[in-house]
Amino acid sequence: MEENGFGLRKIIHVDMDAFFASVEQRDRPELRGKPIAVGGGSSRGVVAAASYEARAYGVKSAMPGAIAARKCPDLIFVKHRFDAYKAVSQQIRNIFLEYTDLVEPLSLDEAYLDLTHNKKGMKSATLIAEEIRQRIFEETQLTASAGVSVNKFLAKVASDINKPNGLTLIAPKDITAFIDALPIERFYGIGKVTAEKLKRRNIHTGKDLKELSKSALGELFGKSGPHFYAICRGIDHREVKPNRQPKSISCEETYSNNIRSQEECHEAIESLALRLKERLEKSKSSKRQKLEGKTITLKIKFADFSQQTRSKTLALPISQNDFASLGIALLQQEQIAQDIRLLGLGISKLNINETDESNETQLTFEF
């Protein structure tokens, strides 16, 4: 069942570049060339993309907008259009699916492909990926990288080398090598504060990693331990799930400067609310039913970093219009005593029905 010791598939990690600002870009010539930032234009919002030529001035995705100027004084905000997003999301999934039934949506802008099998009975992965490139460049206009391998690991480590416009082939032979001279901080799932935490350690690199024990990886990643012990190995069991759905779904938004009056703390719940709702529709898939949850969350980090989160589970789905007003009501359920850097909203208790199946197969290989 394996080969080299990596698992025997063939998947491929397909990312759009800079998705929501080159659909505005393409949509509006104007802005073609121009550091464009997608949301981030009111005085308390947040980029939730950035072109290439904003990036180029260090702003990105998640950043306060007031700061996002500052970096770029000649950004333009844009605002979104979550419908056109989705729309041109959907005529990439229809190319996927012309190719295999195995894909996995991570979101909006990105996905796994599963090519083992494919439909076109091509037997390499790598030109499967390149023409999938080109076609979602000839049918959209917008470009999209790529990274092939025997895992989902390796698959998306590699769709980031060559942004934008790129593709990267992880061959079963290079993957120790590979893995061993990577990054820490390029590991998918380790943030800037582990990364830094481990090179206070004098672990730089997959290699350095490796090093370490499962029990001290155990103490450094908690339950993620042996995650990351596997997977410094070249090691991701992990299949290619099509009806993959979240357990839950959030939002959250970090303040530039913070906050607390009733009114602040109100508006800012809606926000999220809407944010919320946006992210279920995301989810949802035009197969199934519409997503709804039990439970609902609140996520509260104050001014000194401390953290609390509250949650109400109802017997009945929630509406989506009531998120905003049960959200408030679980902020006020105690008295808050300082200002709050951050506020987030989260549904879970989710009406999904997910199976787990399993179908390997002894394959030989051409990437």
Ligand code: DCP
Contents of the next structure:
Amino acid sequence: MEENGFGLRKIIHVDMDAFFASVEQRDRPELRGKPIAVGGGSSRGVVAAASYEARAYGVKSAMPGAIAARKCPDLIFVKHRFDAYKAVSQQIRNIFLEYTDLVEPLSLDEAYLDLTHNKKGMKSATLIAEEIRQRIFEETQLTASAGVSVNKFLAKVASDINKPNGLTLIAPKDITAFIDALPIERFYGIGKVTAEKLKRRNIHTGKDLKELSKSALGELFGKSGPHFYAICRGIDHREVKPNRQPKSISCEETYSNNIRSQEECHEAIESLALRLKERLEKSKSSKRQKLEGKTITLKIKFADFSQQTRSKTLALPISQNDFASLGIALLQQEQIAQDIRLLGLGISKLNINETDESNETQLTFEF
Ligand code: DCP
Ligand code: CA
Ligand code: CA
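For comparison with the form predicted alone, provide the form predicted together with 2'-deoxycytidine-5'-triphosphate.
After this comes the whole thing, all chains and molecules, with the earlier chain placed first.
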């Protein structure tokens, strides 16, 4: 865990204000200052985002469009444009990465940053948060809110307090008083249903929650009991985990008996293709999408320990169903003069959109 000399971390949570709606108002000046809803325009659709003007009428995310229109007769429904939101998401991510590599996006419009040891050598996380909000505004013409504290839980709750376009610091000396007074529905992870259940038991604030025993919390929250026991005491050791996208995914096997025949070799590649498929299915890109790649690489280690890799890059992402046949095709390009002790199969150029890669690309592949 990243900690400074006092054992305290500097964590911030940044969240864009009325994200989709603000991007629409930025790009379509005629929508500025007006109540708008992104999504929800079709007969069964729900509102994805509401501008602050629309929220004044009670329009909210996840509300059916028909209800939103009833609450706010002048509401303007706008179609979403995911590409525009993704572009902003990338811009803010690049700003975050100038300060620290420990950036954990939670969705397109928000992330945790661990600034304990930041790249700028700045001491005050509050100043960094202000600088980041300023940079976001300069580069995107959009506002963000930020929360600054010593752990994820507090930073996340804090970022919501002075929304929109605000910053909230929860300093170590203020943590206990802050949590004691915090209404339970502001605890991240306590939904409406649980909040109602707690209120029926006369539990309204963090202070009330703290008075419950571990076993009572276990009954209320199941597996998350210990988490709530800790966070109502201001303790949250969860690390900021940068979900870096792997550059390649591969698997390999050293055979206890060297492979001698072509038939064995094909079988081995088929089984590697299956394992590779499973590994890709378990992985997700940094945008939490399915991983797929355009380059497939076969690695061969011979009985004398010499090694060869062969790759092929296609214009489009390679279908998992083709892993085995492409692997076998790569093998057939090889002069096999001796027994094989190891085979590996990997996929790289993961989730990138360039289509101009040539077929000859021979990359150094990390197995
Ligand atoms: N979103 C969605 N469906 C939801 C909630 C959100 O499609 N049920 C989308 C639209 C939001 C974006 O995700 O603009 C970010 O969600 P937030 O919960 O952060 O809400 P906003 O950014 O819209 O508003 P706030 O200013 O309260 O953060
Ligand atoms: Ca937001
Ligand atoms: Ca958000």
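Here the structure is a predicted model, which means the values were calculated and not measured. Positions refer to the first chain, counted from 1. Each form is matched to the other, and the largest set of C-alpha atoms that superpose within 1.5 Å is called the rigid core.
Put the two forms on the same core and the Cα of Thr295 is off by 2 Å or more between the two forms.
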